[in-house]
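Take a look at this one chain, the form predicted on its own, written out in structure tokens.
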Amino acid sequence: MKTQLCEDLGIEFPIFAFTHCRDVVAAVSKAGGFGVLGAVGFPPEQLELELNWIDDHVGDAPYGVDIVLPSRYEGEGEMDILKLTENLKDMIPPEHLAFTSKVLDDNGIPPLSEDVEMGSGLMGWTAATATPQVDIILEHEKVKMVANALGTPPPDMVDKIHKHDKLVAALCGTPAQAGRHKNAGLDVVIAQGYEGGGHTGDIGSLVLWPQVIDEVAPVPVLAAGGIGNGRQMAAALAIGAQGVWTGSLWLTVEEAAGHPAQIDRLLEAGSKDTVRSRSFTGKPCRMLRNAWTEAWENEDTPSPLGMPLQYMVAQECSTRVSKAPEVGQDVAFNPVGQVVGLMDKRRRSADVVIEMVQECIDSYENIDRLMSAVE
């Protein structure tokens, strides 16, 4: 089951697996799909270690890396990380920090001990942090594609990636965004519908996918947003996508690095238990609804700040939850799509790949039976 994009990347199945876990990346790529490591949150030194590990465990299979460089963000233009961090800290109102502490205290999340250092919260959501990541990514031959999760990458970054013989991809939530990706010379456009986990737009997948495919043709499109099985994969391919970009379903596989309490919460959740909220990242992001998201929705509470300021505000939450994950899930950041309602058991990543492929084939055979029944 190959599309032209599969042929170009040297993979067997058109299944692209976005994950922050290196074990999942290696497992999916070795099973014939295309694992994609989410680099946001990894300092350059740690990212180098992660990619070296994947290189050593993926065999001859290729994989990709996803960065997060928004088209617009607070502090845009400043490339000195230390200066940028200090400038952004000065922009955070004290009441936002105080409200964060109150929400955590009210929900019984233990305070941090004095020996715990809390990071700045400035993740790879700026050019100052994403550019060093890209420089490291380009040193790894087995990385065949670099994707940007938010917006069209800058022209100089696109050129740099292309000079290293790697494909450039980017996610979009509207046909207009997809058109900008095409005009910038990107090789792959990922159309992510409203149902998806993480940062999403306002258009549902089945409406968005054909619009984007028509907008950017002949540039290949990956369908994203709400895909968790082979039947949905068959639908995406039938519409004209050259593959599926999946993310949420890898959060509960056996190789996933999540804490057991987090994985249990995901397995128990239904599709109606998610919400698009700006409360963690500053941009609309689909995640599990909990006490944290609800607290930021109240009219008498501070409004979430823009990216990356809001995650700097939420850093205390992430740090305190990481020290007490069993009791912290009521406020934890759990980005996941509506497909969480289909995630009810743990499976090996390789089994997920094979089951999706087989179910996709079965779906096309079922269509043939349905059509031949009326001839």
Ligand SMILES: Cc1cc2nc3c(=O)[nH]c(=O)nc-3n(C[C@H](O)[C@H](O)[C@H](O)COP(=O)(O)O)c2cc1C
Contents of the next structure:
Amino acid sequence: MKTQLCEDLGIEFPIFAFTHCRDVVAAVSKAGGFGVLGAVGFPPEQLELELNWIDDHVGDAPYGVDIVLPSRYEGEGEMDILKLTENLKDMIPPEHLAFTSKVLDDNGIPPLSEDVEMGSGLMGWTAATATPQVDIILEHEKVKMVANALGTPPPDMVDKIHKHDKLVAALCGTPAQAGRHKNAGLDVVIAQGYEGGGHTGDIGSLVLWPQVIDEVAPVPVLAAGGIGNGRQMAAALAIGAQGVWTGSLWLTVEEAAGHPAQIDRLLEAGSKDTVRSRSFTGKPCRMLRNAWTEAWENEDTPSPLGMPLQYMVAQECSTRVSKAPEVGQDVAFNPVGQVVGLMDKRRRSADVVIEMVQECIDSYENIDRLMSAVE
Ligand SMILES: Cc1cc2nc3c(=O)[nH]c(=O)nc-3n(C[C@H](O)[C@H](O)[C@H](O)COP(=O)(O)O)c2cc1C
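Mind sharing the form predicted in complex with the ligand? What's above is the form predicted on its own.
Expanding to the full complex; the earlier chain stays at the top.
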């Protein structure tokens, strides 16, 4: 089942697994797929530890890393992290912080004890924070592809990654964004449909994928958004994708590091339980609907700020939830796609890969039977 991109990356199956969990990255790559570590939440020193761990546990298999460098964000241009943090803090209206505390109190989330220090909430999604991550990633030989969310990476970053003999990929939600990726010399385009988990646009996968494939040909396209089994994978390959880029699926595998209360929520959720909301990151992001997402939707409540300000606002939420995960799920940030409705049991990552491949093959055999019946 090798596509040209599989050949280029040296992998057996065209299954790409986005995850924040190093164990899942290693398990998927060792099973013949391509694990991709989401780096956005890791400060550089921690990222270095995570990548060293993967290098030690992935055998000879290749893997990828994903960064988040948006085309547009508040505070753009400032490369000094301390200055950027201070500038951004000054831009946060006090009413947003007060509203956050109120939503958490109203939902019975215990307050923080005095000794808990809250971080700034400035994640890896600015040039100032993503650039040091890239410098670390490039030192790791088994990393064969660097992907970017939310925009085309700047030309100097693309050159730098290419000089280290790694492919550059980026997500897109429209054919126009895909065209910009192609023009910037990117090697792989990931077309993420509306139903996908995390940041997502408003075009459905089945409509988006063929448009992006045609727009950027011959650049290979990975189909993302709503893929949870081998039948969907067969459909994506039939449309012309060179592989599937999956995210939600890996949140409930046995190797996933989520809190049991969070995993239970995901296993119980149906496809109607997600919403695209700006309430955590400032950009439309698909996640489980809960009291937090609903609170920010009311007309008489503050509108979410832009990226990265809104996550700085939501920092109190993340910190309070991390101290009380059992009760915190009613307000927790749980990015996941509509495919959550297919995720109803815990499986080993390697089993997920093998079952997807087998189901994909079965689908093609079905099609073969149909085609011979036509003759
Ligand atoms: C929990 C979670 C976090 C995500 N964070 C990122 C991210 O940091 N960078 C990124 O490129 N994509 C991110 N995504 C999107 C995935 O890379 C992928 O495109 C998406 O999950 C595919 O759709 P699916 O969830 O239906 O499989 C995230 C998805 C999930 C579920």
